[in-house]
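Below, in structure tokens: the form predicted alone, a single chain.
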Amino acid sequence: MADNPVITIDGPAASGKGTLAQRLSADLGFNLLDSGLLYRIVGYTASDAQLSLRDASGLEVFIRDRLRFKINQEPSREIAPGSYEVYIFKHVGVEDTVSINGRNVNLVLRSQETGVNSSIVSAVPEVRHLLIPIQRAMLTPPGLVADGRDMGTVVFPDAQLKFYLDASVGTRARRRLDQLQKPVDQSSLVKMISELEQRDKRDRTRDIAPLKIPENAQILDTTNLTIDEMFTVARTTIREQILI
């Protein structure tokens, strides 16, 4: 096995990847990174500071100066007027905690209103740059699992082994409901499948790191399959492919 391996997750909004990757993460002890938190973390605080989502230097600006990301440290006594400042707390196998100004924000961030904004910052060239430093610092012993939509093509395209997952766009969209504890009648999943097409069309046609399938990716289709069926496959490709 070679040494702090990465194991990369990407596919478009609600194919599982999540759901994978935690599963992943707390059966090989590895360390977690959701990357799609990261840009939630900036969607929801740009907007909260009354930013416009998709002013470059702007946003640019506001996470050099007003936006501070602290990975399993202790909150500060003072916070600057003005500022942002944002404690990841990481667990094995479990979604992080996240504590913007001492305030737990988890579910905010869950939200679909974040997610959509998430999704404008995230086609910012500037907001994606000064995001990967702090992707790649995340890569610690024993080694990572990497959940997102950039993960194994610009972030760790040198990973030991990538997936891609994918589902329809009506597994997808009965997935987020479910997630976001919304009905899932017909007038529901008819937004939330159209709110999932638009997000696509953003996250695969965007000037920088656009949605693809990275080179050498494991492509699974989760439509069929429960989480169970989806970790037995990538589990069993792991123990062939790097004997963990």
Second form
Amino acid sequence: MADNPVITIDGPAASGKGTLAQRLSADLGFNLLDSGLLYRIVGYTASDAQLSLRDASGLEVFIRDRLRFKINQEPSREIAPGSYEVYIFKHVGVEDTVSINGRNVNLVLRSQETGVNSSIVSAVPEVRHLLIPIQRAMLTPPGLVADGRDMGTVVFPDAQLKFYLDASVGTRARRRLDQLQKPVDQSSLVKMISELEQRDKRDRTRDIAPLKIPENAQILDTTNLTIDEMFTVARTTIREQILI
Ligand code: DC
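Next up, the form predicted together with 2'-deoxycytidine-5'-monophosphate in place of the form predicted alone?
Once more the chain from above appears, this time first in line as the rest of the complex follows.
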């Protein structure tokens, strides 16, 4: 087995990546990187600071000078004026929790609106560039499960094993509504399908690090799989391919 292996999981919104990444990281005892959360934090804070989400140099200065990421650290009471102190807390088997300037922002970060804002800022090369070292620093012993859109293509191109998850857009819309605890009726489904399609299109067609299937990735269609089935298929592949 390689030292500190990386397993990447890429795919479109609501394809099951986050859930699979959480289950695998808990089972393997590996660190977990939810890279979408970093883009959501940038989208949310930049919008809160009333920046234009397409202004590359404005975003670059903002991230460099006003955004501070702290992982699993005790929050400090001191907040520099105009800055956003972002505390990300990791928990085994469940999603990260986040506080910004002492405020719990878990719900707003995972809202549809923040999802759209994050997708817009994620198309800005300067933003992607500044987030790369933060993502690579998450690789610590004994290994990492990394969830996102460019994990296997750009951030960890030498990963020991790469998954690409997908599911029909109808299934993904249903899952996202469940996740947001919204009713799954016909009109919400139609609206969510259209939102997911727009977001996927933006993520797939941007110039930099677009969402695509990494070379040599194991493709997993999760449309008709339960969470347990998806986990079992992925876990078996890991055992067979990288012997852990
Ligand atoms: O996985 P998510 O829905 O939390 O991601 C939010 C947005 O962040 C997604 O629409 C595109 C962007 N993103 C990205 O560009 N690259 C990643 N590795 C992860 C997310």
